[in-house]
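Here's a solo chain for you in structure tokens, the form predicted on its own.
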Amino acid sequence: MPTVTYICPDGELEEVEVPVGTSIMKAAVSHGIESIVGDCGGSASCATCHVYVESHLEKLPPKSSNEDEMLGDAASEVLPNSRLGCQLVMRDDLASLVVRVAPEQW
């Protein structure tokens, strides 16, 4: 099964396996990475689940114009590498995927 490592604010790493088709987000939630949020349960309106993606970026698919501007509302700084965890859904060529989850969601 695929692994995403999400890189914690307080600099902890945590590997977790996630299955294909399921959100970043929703991985994080149900392992207790309780500094990704995900108020929303994935549906794109909260940005409570800003990751920063620091691997594999160029195999994601563009951001939507929705995804997008919820960015524009997250509490930490976006950068080019900003995206919602819950629109980053895993798949077998994503395996290894890391992340740094952004240091505020509020």
Contents of the next structure:
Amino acid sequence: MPTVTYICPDGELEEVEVPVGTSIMKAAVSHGIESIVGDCGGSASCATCHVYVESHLEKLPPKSSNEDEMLGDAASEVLPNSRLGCQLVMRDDLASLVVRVAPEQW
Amino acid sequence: MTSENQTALGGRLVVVGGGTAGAEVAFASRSAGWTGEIIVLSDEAYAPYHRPPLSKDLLKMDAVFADPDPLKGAPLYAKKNIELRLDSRVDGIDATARTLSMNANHSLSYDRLVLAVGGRARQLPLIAQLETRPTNVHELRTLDDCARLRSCFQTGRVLMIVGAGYIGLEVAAAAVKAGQRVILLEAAPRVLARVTAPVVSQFFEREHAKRGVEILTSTTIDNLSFGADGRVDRVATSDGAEYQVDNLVVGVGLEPNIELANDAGLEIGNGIVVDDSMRTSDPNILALGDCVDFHSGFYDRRVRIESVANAVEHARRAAITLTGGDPKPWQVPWFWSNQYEHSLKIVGLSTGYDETRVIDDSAGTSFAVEYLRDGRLIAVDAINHAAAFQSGKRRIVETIHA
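What would the structure be for the form predicted in complex with the partner chain, rather than the form predicted on its own?
Every chain and every other molecule in the complex is listed next, the one we just looked at coming first.
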């Protein structure tokens, strides 16, 4: 199964198996990575699953205008590699994805 | 930290309610430093799950009914040493003895108690007076409600929905997609009349009508007829029409579950009354989420808010109260709804507005309505327009605190 490595704000690394078709927000919440919050459950409504993508950036699907706009007011600084974890759904070619979790989510 | 708090941190925290507020307060309290027992009591058979999909994606799925979407992964309860007791219905609270009674015969003591008891669907008087509830009359609060309703969806059946609020509209969208004939009844002159400006109502009326939903506004139910099996089979409406129906959904609002708190002697208003720390009139008992009446610093009046965002905010604030420390400043309340491909995001409470401004209405499918009172921005409805929602959030904080 593909894995995602989450670099948590406290510096700890968490490697999690993420089934194809599951969002990296959902996988993080299921595994107790508390620095990813995901209040709205994955409908891109809350911007509490903000991550900085550290690998495979070029392979990711482009941001929808909704995702882009929601990120506009995320609690942490928005960078060019900022994404909402709920909109990043695991695919085979995204295996070994590395994301850094934004330090503040709400 | 006070010595009282130090003692309490190692005590037993009992949470009544397995909704969003209940699950969140348990985990947030553990994160914030509660070291003692944490027990969550839920009267449902499932671990706490996301409720918004019940009226959206879960109703739409063609596949067999899937597992609920859990708020917290199952292994997390063990990892965080949070005990979840399902099928546990609390019957009473003895606030003096600090005990509660459960499932008619069990007793459980607590050091701190959190009531996250939510609410129940408001009943139609015509249904409430019946001795037995017809099996084809539905409401939508729980996963079981959702499963029952979904199992009735079959192409060509007639679904009547009473109430054109968010639940009614979301169910209409899902049901019409599933091939039902959908008749939506609303007592007010327009859909979402209580919560939104006419231009937003018109947008949703148009989108639903386009897909074949029959919307009857300023219309109520006059009379119901029943088949031999006790099911509703005909509905006579106040406009003189009569409809044969296969199923009826009632979405006319929520009644906060105040009975336990009331019997325990806690102060009740439009819900369980709490202060800014989420404490009830008994300092050992906190309450939060859909069931509480609290003072909004933004709007300077008491409010009761039904939303996920409100539930998690209350829960995090309560966790700080329980463990010491300073809570984050209050957020502006916010809400969301999805119908068809449209995303509606709402920030603020528009009640009492005296002016509206429509912005960015270029294409008519992506726009926002700003609500003002005395020239100050108090709320924004953003339709397919997340930027207006986000900037609205910021600007409401600025203008109200200005």
